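Below you'll find only one chain, the form predicted on its own, shown as C-alpha cells.
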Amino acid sequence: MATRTIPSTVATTFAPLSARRLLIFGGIALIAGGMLFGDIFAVFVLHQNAGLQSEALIAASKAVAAQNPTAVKDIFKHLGGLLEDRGTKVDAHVHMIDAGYLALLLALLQPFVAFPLARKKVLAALFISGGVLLPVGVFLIHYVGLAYSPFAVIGWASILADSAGALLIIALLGEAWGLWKYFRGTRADVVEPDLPHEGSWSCRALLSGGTLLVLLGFLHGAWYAGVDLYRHETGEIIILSNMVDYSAANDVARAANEVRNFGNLAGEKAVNIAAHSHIIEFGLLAMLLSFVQPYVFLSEEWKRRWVKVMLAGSIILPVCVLLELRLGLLAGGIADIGGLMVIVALIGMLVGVLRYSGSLDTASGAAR
C-alpha cells in the first residue's frame, strides 16, 4: 500500500501508546471481533438452534396431548437450555460490538479529560480489558454453568462477566470525573489538543453515508412499528393459545401446525428487528470512523476502497436479512458476505492505525 505524508497536527495529537491510540485500536478490534463472532454464530448456530426449538415445542405438544406432565417439564427444561445457548451468544456478540463503539467515542473525548497521560492510559487499558472479558464471560455462561462455583446461583463465567462489567464502570466513572474536572476549569493536565479535522473524501463519505444509514434504519423501524409490530404481537398470543388448546384436545397435527406458524412468525419478527438494528449500528459506526480517519495511515486510494467496501456491506447485510424469508439461505449467505465485507474493511483500517502508530515511535520519540 502506498503511504502518505503525516500531517504535523496529527503527529502531535496521537502519541505512541497514548490513551487515544489504545481506545481507537481496541475499539475497532472489538467491533471487528464482535462482527466476526456474529457471522460465525449466524452460520453455525442460529438456524440450527431455531430448528431445535421447533422440535422441542412439537414434542411438548405431544406430551401435553399424552397428559405426561413430567415429559412436558423435561422438554421445557431442554428448551430453556436452547434459549440460553442462543441468548448468551447474542449477548456476547452485542456486548463486544457496543464496547467497541463506546471505546471509539471515548477516544474522541480524550482531549477533554483533565488527567495526566499515564492516568488516561490506565483508564483506557481498564476499559479495553473489560470490553474483552465481558463478552468472553457471557459466552461461557452456558457451558460453565454452576460447576465448582462457591455460590448457589452464580457460576464462574457470570463472576467473570460481572467483574469485567465492574472494570467498564470504573473506567467510565474515571472518564466522567476527568470530563467534570475539565469543564470545571481544571485543564493543567490536558496536553492533547482537539482532534485534527480532515476534509477528505473518506471522512465525508463515512459521515454522510452513516447519517443516511441511520435515517434509513429509523424509517424502517417506524414502518415496522406502524404496520407489523402489533399484528405480530397479537399473532403470537393467538398461536400460543391455539397450540395449548389443540394439545389439550389431543389434536397433535394441528398443534404441530401452530408450532410451524409460531416459528414463521418469530422469523418474520427477527429479520425485521435484525435489519433495523444492524443498519442503524452500521450508520453509527461509519460516523464514528469518519472522525478517526486521520489516524488511518494508508494512501487516500486505499482508504476510499475500504470506505466503499464498508458502506456497501452495511447496505447488503440488512437488505438481505429482510429478504431471508422470501429467498431463504441464498439471502442469508449474501447477508453473511455483506457482514464479511464490513469486517474486512475494519481490519484494513485497523492495519492503517497500526502503521500510523509505528511511524510515530520514530517521529515523536519514546512514549510518555
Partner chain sequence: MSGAGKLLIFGGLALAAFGMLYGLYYAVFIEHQTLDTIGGSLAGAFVHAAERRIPEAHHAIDAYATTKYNYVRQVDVHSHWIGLGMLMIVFGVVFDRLAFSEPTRLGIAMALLVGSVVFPMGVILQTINHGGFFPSALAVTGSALVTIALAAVTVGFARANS
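Only the largest set of C-alpha atoms that superpose within 1.5 Å between the two forms is called the rigid core. None of these values were measured; they are calculated from a predicted model. Residue numbers count along the first chain shown, from 1. First, how it differs from the form predicted together with its partner chain.
- Relative to the superposed rigid core, Ala225 undergoes a CA displacement of at least 2 Å between these two forms.
Given the form predicted on its own above, what does the protein look like in the form predicted together with its partner chain?
FYI, this one's just the chain on its own, none of its partners or other molecules.
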C-alpha cells in the first residue's frame, strides 16, 4: 500500500493530544462501534425478537379465548420485556453513531472555538465520555431494570444514560459558547489552524455523494409520511381490535392470522423507517468523512477504493432493507453485507488516520 508525504499545512492542524485529534479518533471509533453493534443486532437479535413477539401475541389470544386474565397479564409482562430488549438495543446503536457524528462535527469547528487548547481538550474528553457512556447506559437498561433503584420507574442504567446525555449537552453548550466568543471577535492565545481544504477526488465524491444520499433519504421520508404513515397507524389499530374480538369469540385461528398481519405491518413500518434513517445517516457520514480525508495517510488509489466501498454500501443497505418485504432474508443478508462494507471502509479510513498521526508524532518527536 503506497503512501504519501504529509504536507506541513495539514500536519499543523492535527497536533498530538489535541482536541481535534481526540474528536476525530473518538468520532470514527464511535461510528464504527455503533455500526458493528447494529449489524450484530440485526443478524442475531432483530428477527428472532420479532418471532418471539408474534409467539407472545398468539399466546395472549389463546389466553383471551380461555378467559384467563392472569395468563394474559403474564404474557404481556414477557412481551414488554421483549420490546424493551429490542428498543434499548436500537437506541444504543443510534445514539452511539449519532454521538460519533457530533464528535466529527465538533472536530471541524475547533478552529472557531475561542478557548485555550486545554479547555478545548476537556470539552472534547467530556463529549467522548458522554458518547461512550450514553449507549452503554441505554444497552444496560434491559438487564439492570429497577434493581436497587430509589425511583419507581427509572433504574440505575437509565440514570447513567441520562447523566451521559447531560454530559453531551454540557460539552455542546461549552462549544457553542466558544463559537459565540469567536464570532464576537475573541481569539484564543494559540489559534488552531483551519481545516486543510483538499480538493481531491475522494473529498469531492464523498461531499457530493453524501448530499445526494441525504436528499434521497429526505424524499423517501416525505413519501413515507405522506403515503404510508397514517395507513400504517390506522391498520395497526384495526388489526389489534380484530385480534381482541376474534380471541374473545374463541376464534383463535383468525386471531392468529391477525397476529401474522400485525407482524407484517410492523415489518413494513420497520424497513421504511430503517431505510430512511440509514440513507440519511450514511449521507451525513460521507460528508463528514470528506473533511477527514486530508488526515487519511494512504495512497490516493486506496483512498478512492474506501470511498467507493463506503458509497456502495451506503446505497446497498437501505435499498436492500426496503426489498426485504419482497425478497425476504436474501435481501436482508445483502443489506447486512452493505452495512459491513460501510464498516470496513470506515475502519480502513481510521487506519489511515492512525498511520497519519503515527508518522506525524514520529516526525515531531512526540512519540518518544
